[in-house]
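Quick heads-up: it's one chain on its own, the form predicted on its own, in structure tokens.
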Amino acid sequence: MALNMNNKRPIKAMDDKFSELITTEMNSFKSKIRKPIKRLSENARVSHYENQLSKNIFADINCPTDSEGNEIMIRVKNLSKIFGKHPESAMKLLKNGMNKEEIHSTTPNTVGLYDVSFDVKKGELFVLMGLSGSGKSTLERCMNRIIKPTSGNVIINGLDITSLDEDDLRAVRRKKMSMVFQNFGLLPHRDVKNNVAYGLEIQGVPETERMEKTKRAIDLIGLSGYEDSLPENLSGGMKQRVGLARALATDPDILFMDEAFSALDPLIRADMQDELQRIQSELNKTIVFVTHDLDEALKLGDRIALMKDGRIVQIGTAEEILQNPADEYVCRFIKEVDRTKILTAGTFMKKPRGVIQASQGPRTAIKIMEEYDRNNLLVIDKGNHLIGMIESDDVLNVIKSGGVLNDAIIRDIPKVGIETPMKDVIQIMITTNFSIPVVNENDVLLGVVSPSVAAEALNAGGDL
């Protein structure tokens, strides 16, 4: 019996050793898989928490509207930012009439912004423009709370984000906003698709959905085929496209762009401006775009806020600023602008001095020409659609031959749209001797641009 017991001991020892080895290996395996599983679980919980948090934050909030019923996506109210110790003392000095330079020279504070207020409508491309130190970048960073304002309010989609704690603010940023910087901000070790997917990854979006959204964003900005390329193999313009795609991939309501194209070569910069306009026509995002370049601001902006010393000097469309500058500072700023590239036919068109319907007779045409002292008339149908033009010599020939007015109509005449730049209109005027008709997309006659009116309007602002 004792012999049998002794024979079993080596077998038991081997069994114990094998069990210990299996246990060690299993623990090692568990350790290897526990962390990524835990990380996935935490990401899922964070994503769920932030989605719920964002929904809860905006649950009882109504987006404000303006007098025309447009939704106000961003409302800035009496916003100020003072850098330095004891900003309240600088605020008092500002209220007492001191300017930015005086405060900087007499106190340890610097005025970033003072008492700034404006609205940005939903779907608007709103440009903040000014020279270096004007406060435009500080204002944008206060709008997304990268910088905390000294006083005032920033209201996003009806919610005052200046009152949020860090957790709520982080959730709102991830769901409502994206930002595109001047220096691209790409991760060098990640290829294009994984750079674009980064924001979605931070949000905890599952990989399959993340890659689908990433592909749509890459296709949208025209980088299909470069998904596996590293940043070091891309041109400056391509890198900026990746930065833009990364911002768009999260489908934000608001896109902040800070000097996004200023580091690019002029030709690439112009291409990126065109690309942004194309993307905006498709997506209709609310965009706040910071630039120091007036031509860029005039080209891109639905409206422009021109800044100086931390304050807004004037807000308006490109045409409003060019035609009615608010003060001498704005006048100097816009002095070198080629207005013919910015101002459009719609700015200068006037009601035509006499038109005739195609159904009327040639003798009526001659009478109207005599009344308005003209030798040509535009011809329309009963729906005010432009048909063409008649000239006095042709009408007289029709009368002599017993024909009808339709026989005298010149149908192939130049015409322009309401948004046609005056530069193009003037080129047409060089080869014609009549006013240029302005029509809509259905060829309805809206007005005409005469050489005298165009020259007078352009010269009116030429010496500002």
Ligand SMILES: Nc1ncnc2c1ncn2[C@@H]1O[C@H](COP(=O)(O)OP(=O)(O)OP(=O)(O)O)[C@@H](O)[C@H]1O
Second form
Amino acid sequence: MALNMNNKRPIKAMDDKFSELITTEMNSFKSKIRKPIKRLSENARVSHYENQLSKNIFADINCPTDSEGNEIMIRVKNLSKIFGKHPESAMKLLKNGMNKEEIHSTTPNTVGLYDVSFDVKKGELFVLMGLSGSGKSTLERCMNRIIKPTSGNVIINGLDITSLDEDDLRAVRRKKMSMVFQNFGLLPHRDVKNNVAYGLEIQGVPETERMEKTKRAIDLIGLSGYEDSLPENLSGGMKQRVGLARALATDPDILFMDEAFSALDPLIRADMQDELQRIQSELNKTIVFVTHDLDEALKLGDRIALMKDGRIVQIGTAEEILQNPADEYVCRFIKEVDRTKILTAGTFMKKPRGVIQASQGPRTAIKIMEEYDRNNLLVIDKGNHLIGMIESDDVLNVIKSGGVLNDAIIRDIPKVGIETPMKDVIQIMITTNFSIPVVNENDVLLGVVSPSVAAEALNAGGDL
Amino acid sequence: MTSWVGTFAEDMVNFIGTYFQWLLDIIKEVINWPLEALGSILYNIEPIVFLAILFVVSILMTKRLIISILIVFAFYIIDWMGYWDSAMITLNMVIVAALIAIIIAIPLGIWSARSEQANPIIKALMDFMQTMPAFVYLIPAVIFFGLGIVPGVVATVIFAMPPMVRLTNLGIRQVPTELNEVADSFGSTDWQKLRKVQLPTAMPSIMAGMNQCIMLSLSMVVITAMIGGGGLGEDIVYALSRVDVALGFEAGLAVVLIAMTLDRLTQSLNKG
Ligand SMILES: Nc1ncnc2c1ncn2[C@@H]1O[C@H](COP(=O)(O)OP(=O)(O)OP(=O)(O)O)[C@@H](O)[C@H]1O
Ligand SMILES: [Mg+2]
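Show the form predicted in complex with the ligand, please, because up to now only the form predicted on its own has appeared in this conversation.
Expanding to the full complex; the earlier chain stays at the top.
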């Protein structure tokens, strides 16, 4: 069929072929002459770049710390943003207790944020969550001052950026922070590597260094092989990888992500969440992640701030919020979550009652069992590592035959980690019907989840 | 009979003529210089050399063989019909006028895209320039610059500029907010934002404006024959005065062939 078409239009086919040929020829020619020209202009720019480097506005500023000695990367203090002209009157009304709705109907202004305060620790993945219009994007954009707040302060690494002039602000944005966007924000006319290089390019980083750093970011994010593709030829997941690589290429301390994964298919989205966690464990950036998806927030967030009508309703870890929702709004928000999926073994484990060391004798074991009124015990070694379990029948047999405790140990027993969801713990419990030991990655015994506690979790989570 | 509106316009024109003669002289020089430079090439070049150059240029621009052959053929027909010299005068005016229009229009378009104060004023001015019947420009052009090719180019620049300004403005305004935020969040300067984000993203729109600008230039250049612009327009005006269908058709056909050539060449820029 295709051959037929060609026979019918031999002239067109020839023209197409010619067009292809001349295009590739011209492109290779262009890239050949472009390089020396670029090098010339690069050379002229290097000194300028070095000038900029010498200016470090964080030089004599100390990062504040909280009571536990953690460095505070971002401190937001009484931040408010009123959209529209003459925000002062709206601010006054807000102070007198008017809410967002009333302001909207009585004044020409819209409340974006009102009196928001919180700290983000260094290396933390901080999630901003809330319904549409609750002010998440506004808050995030105030933090890099793409939106200028009406009042209040944003203090980055000890430096109050709300009072910076344009030049200093630009320096902060270049060195300290970068952003990942919901619709990827890729420049359509640039291929992948030049999109990734954007942040470095505008800083005037010389070509070789720039390409090196770009390559590193591209490799880190698993984009190798796509360097020369144009964004239009990439899938959504790939596009957001480019967005992430671009944000990481400048090696910022802070990453702002505004619904970065919301435009992706569920499967790809889960992939990207895993990818982010992997990168985070490798690079340990401070990340402010906006989402309206609770599952995403619970999966990623070290801490979560729930927003409503421009205010923060509750801040805490996933578990704190799920166990003690601050008000009706938070309750409604979390109602749909299967709590056993989120609540982990770590939440419910208790100190193990009655353990025995492997070096102790079988008679001691029986004594301990009687003391705690049970018919099995966990066995540990001197370093608190979990070895296995013994059951009273086996121990009695060992005593009869004059053996040592070691002979009675059942080594192949189920155990879980701190992060294991309660859902899985309960699954295991159904088949074994005794307390499940919780261990860390080195098999050190941390606690146990007993059947009675598991029942409590079941109650909290409803049907499994 | 005219009302005070017309009288006012007349007074304005007289005022400018008396007090800004020096400015008019500068403008005249600025326009004359490229006209003479390009003209000295176009008027003296052998048609066969011109055709060869045209072929190479159109291959480089369109990257297509057939279209390039057709374009060369179109100019061959113009020569064969005997309108070569007129066509070169017209082409000279079109190229210079379109270039000047583009050079003025792009900064204006950028300005109106970036300034909410400038935008309504520039917009109103462009509306005025675009809807005012083309012939009307010829009157002040003649008063300021006399008869000939220069007032023709001035009138053409004014006539061809608005769509270019408009489409540049539109193109930049249509750059997605997110892309502007990308530029800002990475710490771009205003100039970097314009150069590396806004202009490239607006390029298809700007190219479309350029195409329109060139096409309008051609149609206006033909009209300026009425004030001595010369070229193919002069042939047409002459044919009109003698009601000579054959002459009129041939000259008209030559204009159409030039128009199609310019259109195909600039359209290909659109696709990159
Ligand atoms: N430029 C603006 N001008 C006026 N009002 C605005 C502007 N930007 C945001 N708002 C208002 O501020 C409030 C908060 O908006 P914001 O975009 O921060 O919400 P969001 O939580 O990010 O919502 P979404 O999930 O839809 O992105 C909304 O009521 C919105 O209408
Ligand atoms: Mg938002």
